[in-house]
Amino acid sequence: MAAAKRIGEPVLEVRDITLSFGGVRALLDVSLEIRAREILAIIGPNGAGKTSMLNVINGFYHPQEGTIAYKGRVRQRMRPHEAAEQGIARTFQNVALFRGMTTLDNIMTGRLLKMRRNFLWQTIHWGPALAEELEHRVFAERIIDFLEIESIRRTPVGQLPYGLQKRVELGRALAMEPELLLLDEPMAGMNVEEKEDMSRFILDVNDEFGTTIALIEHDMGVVMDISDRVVVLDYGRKIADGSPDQVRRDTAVIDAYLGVAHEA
């Protein structure tokens, strides 16, 4: 897959990032890049700093040291809503949906940053505001068709099984039309069939929309199947960065997952 793709220059560059909470260092002198149109997997044992890295990228955490450059510009203490406005969307380990709202309405919330009419127009719900909402609803319906969830479009998400809730959360992120999509354990808690479906959708998003994707995933079979490149963290440090085959054979990676010293 990777050989046939036209992976571009770095969209986001993280340089020498250190993030601490009190006396605990979550990340230590980490540098990595995410290249246009690639699928980058960030892996590592529990507590390695993977989610902390995504939180740094989307502005939820602000590192004490290091720089982040997005689309060639060094970023200064960006907040999550500013990251979203600039084309960075995010999903979470634990599903973060409005459980009482329908699938369609949850996905529509991903269009809020795209709406230009002010609050008064939205309250009146007439004229230009209504036309704008209908336009965004058409886009949301396209996302629903793409993710093959037409049958649950009017179902409150709190009534859906976990795997479908994760798919709806992906749909909400896609509704933002992101250039960079951050997925935090998109297949956690899924069975084999659900993982196969989610893997297919991630590949399709990358292929059909050209979306750059960085994901955290513990299923190494999934990582090796869908990733163009893999970054490995361990105790907050980067210990490997390369193709899936390179990382699979890396002794430092093997040691980190087995928890034993490598012997020649």
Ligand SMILES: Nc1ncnc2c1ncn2[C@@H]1O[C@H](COP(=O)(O)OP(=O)(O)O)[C@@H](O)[C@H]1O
Contents of the next structure:
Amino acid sequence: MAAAKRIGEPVLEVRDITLSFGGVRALLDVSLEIRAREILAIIGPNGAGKTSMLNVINGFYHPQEGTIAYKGRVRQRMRPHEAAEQGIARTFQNVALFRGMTTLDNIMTGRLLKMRRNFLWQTIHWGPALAEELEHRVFAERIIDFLEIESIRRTPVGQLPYGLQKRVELGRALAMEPELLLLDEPMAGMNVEEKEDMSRFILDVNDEFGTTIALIEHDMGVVMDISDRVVVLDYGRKIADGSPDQVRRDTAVIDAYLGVAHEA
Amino acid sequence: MEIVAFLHALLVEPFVAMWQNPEFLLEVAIGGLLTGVMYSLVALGFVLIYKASGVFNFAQGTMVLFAALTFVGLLERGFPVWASFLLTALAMIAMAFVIERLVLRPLVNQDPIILFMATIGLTYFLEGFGQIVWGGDVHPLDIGIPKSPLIIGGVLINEFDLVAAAVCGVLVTVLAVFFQRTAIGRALRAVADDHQAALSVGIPLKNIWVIVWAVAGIVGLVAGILWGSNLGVQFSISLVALKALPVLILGGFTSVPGAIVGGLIIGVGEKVAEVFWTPATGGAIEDWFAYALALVFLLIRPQGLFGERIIERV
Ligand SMILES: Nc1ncnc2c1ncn2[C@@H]1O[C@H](COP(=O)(O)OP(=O)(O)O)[C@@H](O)[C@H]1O
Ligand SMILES: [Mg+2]
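Having seen the form predicted alone, the form predicted in complex with this ligand:
Below is the whole assembly, all chains and molecules, this chain first.
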């Protein structure tokens, strides 16, 4: 728990969030905070509202009630574009890559916001735009080295095995140099070795760049290993919030979640 | 007996005629090239918009007309060709901004059918607006593209058709470089691939929409100039767009190469069919050939030549 010492103030606070779809309550009066430089795990049975919470945070879903405080601003809803501009990056439960594009191009899309000039400017100034492109290529290559995916740099990602796709998706998020990284089941469908690699990458990102990370994960071993704090959701409500050890001993959690069979 | 003669005329004689006079076949095929280029460019503008914003743009043909009218209107008022082209291109870019602001943005997240209807409205608006500003007459257009017939290797070719094909080739190459080699191109491809993921990396959808509508408008301008140089700028230009639908079915709604190849196949195919099958069928094949071919494709290959397999997402 090397990172534990450096954990700071909350960077993001969601307050009393309620989100429903028609009659379905996905989130009910949930409050939680994500603190600077921590690794927060959000766990809970399927359908508990974990993905919905990430979608609220990066603006894909707009809660009916509650507020989101981020970077000194309290708002009712986030907008995806604004979230990205403010340093929130994410990956998706079902891998949302640009399938027709290569690994490198996918990662380069993560640099778009870092390009100094806006789109329309680039359309008319090809020369400087190309120079800027090269600068960002160097950055993308560093991420490729970091994630050890050099050999698939030019491969269209649609052709990659699932585990590698998840890794490329992490790369694209890292290319945004995020302050807050949201990972939706980054290790789902991976074998033990791939999970170990992914855990190592997550810990390294947190350690080396001080990136704040909130991740959803089902593998309790992984959760206990890498997270500083755990939030437990069940049927759209938050039922526990604490250190991995506290949560593991919490009877409500044991009843609601650990007693339920889940993927290893 | 009669049926045998008919089948003979339908299934044998045209091919015999082609076989006996391959130079003529080539001439006819090249004669269909210009129309094909036209179809390709209209379909191309359509695919760009469809890929980036999911909007089925009924107004694509009218955009071609509107661009051509503006261009010829400026020429008639004494602007040189380059200035008219530049000003019209700027007008198409301005139009893209206005469409994004007044049509797309208010309707974001609406059903595709609503957006489609909005583009039908846009069609009528552009037609009316074009008429008010530029009048409803046929405007002859001559920007000095040579039109003399050439004999190359025993084949009679109209220079104009070659120029049209070359312009189309250059345009497609420029677009390909733009899409494959620039950051904006990458953003456009990203949006076309996965909306949500594109949003998550902060690609501003609004700007993307403006860019694709502007590019589609400029492609339309090129198409309009080519077509207008041949037949004059008139309202029937927008009817060419009706053929874009079969072209898209042939090429696939999301494929840029599909739009190009599909357009050329239909342009050339309908001309060849018209010339060689008229004795058997009595003509007017050009009118329905594209739709018949599209129907066949719908049955055997609904995703088109280059389109991705259509899979329901779950
Ligand atoms: N876009 C949506 N439309 C309708 N219902 C949704 C939508 N997204 C999530 N839900 C519902 O919200 C609840 C929580 O889903 P989700 O957040 O995906 O859970 P988890 O990620 O914890 O498995 C589920 O009942 C789900 O069916
Ligand atoms: Mg989920």
